[in-house]
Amino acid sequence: MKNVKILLLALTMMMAMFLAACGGGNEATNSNESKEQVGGDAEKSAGAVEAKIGVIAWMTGSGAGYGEAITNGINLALEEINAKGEVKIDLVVEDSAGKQEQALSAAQKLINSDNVTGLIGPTLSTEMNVVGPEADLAGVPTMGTSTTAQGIPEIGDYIFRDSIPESLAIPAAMQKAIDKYGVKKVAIMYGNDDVFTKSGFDTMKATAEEMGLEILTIETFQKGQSDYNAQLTKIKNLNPELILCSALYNEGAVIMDQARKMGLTVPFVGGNGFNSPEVIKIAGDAANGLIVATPWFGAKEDAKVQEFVKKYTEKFGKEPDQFAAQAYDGLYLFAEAIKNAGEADRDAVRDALAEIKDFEGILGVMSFDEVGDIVMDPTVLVIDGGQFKLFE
């Protein structure tokens, strides 16, 4: 009997321990569930879609100002995008030095070794003509933020741009100049050794012919040229009412300086490469009278624009130009596509880019057309008193 009691007591104690264990187990499970929920929320807040974006920019040499503005704009956008927490982007930046072969090597490294999700750049249309086909073949979505020559998006399904093409910008600037000054006769100058400036010339010539303007002469020059006396003397003797000049800012600023010094006071219409504060810095008062069309106007009365100008100026010690603004919006467009795709897959990001409609950036309201070209309204500006102002 005593043994039976002992057995019953032992069984009772074992049952109590079992129940306690079960109860404790439920309590632990509830605690774990709570931790999982908290962890899930934390993971959600930290669960940004991660992607690596390669940047190819002209960082050294005569056009380093372009690369500086572009990378400054991208880096400012990067800070803001990553701080929001929806997308986390890592950048890998490569210098093209404004050369096709170096741009292509940089693209191949970014695509194959760094395995980037997408590319921004390169800076020049000439460079994009070799980088674009390589990126398109590899299925890497690529955003040109300064490549405005005709036919860039048509390179392939993976090639986009947020810089308005010369075919849109130049006619808008020319029309404003003609309406303002009653222009009938023009002279044309262009750099004949660069795809970008050659494309600008093609647009200028075609638009002048369509508008019924008399083209008095067509003069050419090369990158790095310093003396334009022969071309400008011929133009002055022909007495045009407007000079159409497709140039990068280095050559363009020197051309305007030399033109003013020999008494050529007529206005100039420039393409996208001419549209930079560097023109004012190089040419000084001689830059007055340059007319350009651009999506970017830093003095625009828009809260988003003014916030960008303030942040950029505080961070980099200078005001942003068109190239900084286009690069800034370019990274934001990529971030929007990555967020909408929900992954860093190249094909998914490409498709998400193509579907962007009415995106509100600092440049304005942006969409992409069926070939990946930007749809956006340009603003026509003139340099007056050493500043870009609305041309009215």
The other form holds:
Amino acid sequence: MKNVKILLLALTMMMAMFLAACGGGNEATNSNESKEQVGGDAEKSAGAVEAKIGVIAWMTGSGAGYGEAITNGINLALEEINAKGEVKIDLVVEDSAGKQEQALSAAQKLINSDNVTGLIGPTLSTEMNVVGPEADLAGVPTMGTSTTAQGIPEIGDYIFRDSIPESLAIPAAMQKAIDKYGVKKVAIMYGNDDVFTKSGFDTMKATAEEMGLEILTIETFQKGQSDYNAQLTKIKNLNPELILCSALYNEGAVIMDQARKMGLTVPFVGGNGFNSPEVIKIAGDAANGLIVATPWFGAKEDAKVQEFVKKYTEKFGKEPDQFAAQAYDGLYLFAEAIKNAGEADRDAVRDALAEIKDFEGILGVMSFDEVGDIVMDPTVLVIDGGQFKLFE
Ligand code: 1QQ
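Please give the other form, namely the form predicted together with ligand 1QQ, since only the form predicted alone has been shown so far.
Below: every chain and molecule of the assembly, starting with the one above.
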């Protein structure tokens, strides 16, 4: 028995020595990689520039619908980009669960262990407020494709976004709603525990004041809240002609459902977070009358847009929303920058992103301004008959 044990031990040691020798081979590869740590993993092979891109998305929990759309959009773009052969992108996707700490540790892993050239995400501005400074300090170009609060690209030179800020979306939607319905009195509701919903509220309040509207009341709520009767009863008694509501889809949809159930039939104006088919899924007919502004409109008569809608619908069995479209264009913007840089060096890709001018995406013709914000005109949509339609 003892002899068998000794034999086993000897075999194990031989195995360990053999594996260590193989590991030596890996070390050679690793040292190549570490030479490129400053610039991100990069290799030019047979004409294609290779790069690793990290994605941080809200994949589980109450906002999983955002992450699903975002990763679907990115995966479709990835297939097309890699098939073209100029750039070869390797994706590493991490779930942030909509939480700051989880988003930050995902970013640290992607930046320091996976050695990505660039980052897409995270989904929420709340998360970007911690990930952005970390990525900027590490010199990793980062593209927010859904982060719309004030001040995101201002975090640093490496932070960009292709989503339109609330400060652009909300006034566009408010103006159209006010012109159409002759609104003079509004009520405001907002989530006071999220960077995006607070930023949307700031814009709603400032815009209402600028437009000379009377703000009857300002009501707040928190993520995950399920009962809004106190706020809505107060609002109903004040008789507003329009409700400005800065919410993520999960809370926003429940608010609309409860509002309609108590007979509050006035239109709602929401920000980017409210612009999701999930609102219709959750609230059904109660979602009718929601007005939002967006850079994305799937029914646009544009060959590129229609091809994307067709491919996406075939692949994922549902139509793409704004979050899918922005993420799809986000990876294309990275691919364009990597191609123009000719290497996957982080600094070179950052500079190439900043230099992108008039890139034709499905959102429109895109360029970045001096801080890294996308320049484009929003379209105003309304939910009518259970569908997003142009608001005219
Ligand atoms: C932000 C947003 C959210 C709606 C993303 C899901 O716009 O956090 O900035």
